[in-house]
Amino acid sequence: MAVGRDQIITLAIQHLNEDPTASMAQLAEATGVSRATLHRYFAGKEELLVVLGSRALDGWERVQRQAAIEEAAASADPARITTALHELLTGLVNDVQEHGFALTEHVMTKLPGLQERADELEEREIAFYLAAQRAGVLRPDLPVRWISNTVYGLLVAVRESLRRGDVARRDIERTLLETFLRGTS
């Protein structure tokens, strides 16, 4: 059975979540194709990472949209903001299981267009956290970027805890929500 581009991408993501430092040779082996076949689809690891990074950013943006963070922020309604915050964090937990490698793949921040897009998505979240502070949902005494960085750090902890089996999948959303909300609200 021939492995196509989309299958290679999916398998590469899965492998990078287990071994973020994997070489193209290791990715070829993990995806069940030869290095030549992998290079037919992607000239090098940088090109592959651009595709994978774009997918990770698509997921982040999808989570933000589904949680309706911009609408919740504009409403200034604490109940609506709280609901959006829970949906955002839960969505990010689910997304990190698919694209967790992207959280700490620093090469991706140097790739064309990815850092700019990541900055836009982060600014959207920061505006939401600021609205949550103003609505009394999150502590106003914390710098808003600290809150954003805390979410990021917790997502790395989610990825690592799931990868190592430290926290059961069924408990991870609750664990993240409780950890975050007890320290910021």
The other form holds:
Number of protein chains: 2
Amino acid sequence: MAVGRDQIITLAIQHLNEDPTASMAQLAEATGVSRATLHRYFAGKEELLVVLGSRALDGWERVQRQAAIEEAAASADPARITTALHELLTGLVNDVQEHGFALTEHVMTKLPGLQERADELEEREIAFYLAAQRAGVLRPDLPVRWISNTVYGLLVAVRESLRRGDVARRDIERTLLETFLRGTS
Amino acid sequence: MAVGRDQIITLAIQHLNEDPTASMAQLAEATGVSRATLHRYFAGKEELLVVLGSRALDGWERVQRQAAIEEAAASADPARITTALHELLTGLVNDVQEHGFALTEHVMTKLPGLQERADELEEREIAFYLAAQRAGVLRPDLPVRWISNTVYGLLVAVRESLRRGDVARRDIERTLLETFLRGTS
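Right, and the form predicted together with another copy of the chain of this protein, after the form predicted on its own?
Below, the chain from earlier opens the complete complex, with every other chain and molecule after it.
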């Protein structure tokens, strides 16, 4: 059976989650196509990373929308914001399992358009965290951009914990939420 | 003035903290030497990364030793463990400013010897966190390897916060400790 572009993308993401340093030759082998076929779809690793990075950003945007963080922030209602915060973090944890490698793929920050879009999504999320601080859901004494970076850092921890088998898949959402909201002491 | 090997290493680390994707040509430019000179010291980027990775691990080991985490763990004394934990995290934050890029340099995990040594240092730290859980300093309901991964993730957050100027340098230690121990809610 011929392997199509979408399937190559899915398999490439899976392989990059295991080994972020994989070469195009290794990705061709992992996706079961020849190097010639892989290069027909993507001229090089950079072009492939643009596509994968866009998918990761699509996923992030979808999570934000499904959690309705903009509506929750506008409401200024602590209960709605709390619900949105839980949905946001749960959604991000699920997304990390699909696009985890993209979290620390430095090459992506240089690719056309990706960084600008990532910045936009981050600003949207920072506005939400700020609303959460004003509504008393999050501590007001921490810089709001630090809170956003904390979420990012904990998602890296989630990725590593799952990749290495340090935390059971079924426990990871609760573990992240507990740690983020209440700390480790 | 001729630029020596040690100075090249220091400048290369600084440049890689700014731009982890820098090529050997860019590193030569950033360190003020010719490509020929850089290649005389390091055959390629991989060889350079082995040296930089070893320095980062030296730094990590020194922080663990200065915080006396093994002695504190052996004592089982909550006060000593608390002091050691604060010193460990403070030391790691300082270290991140020097070797931050190494935190997410995936290539390093494949270089001879580096991963084994990183694993050893991590196991030592995990033994300390376990002692902290048993002494009631850290929550016993979180998996100890998750706690270790949380520290790692928060150090990535520290690096990004400092690189982007999101948190003042003088506030970063307190901010990390507060977030790690007490969370954001």
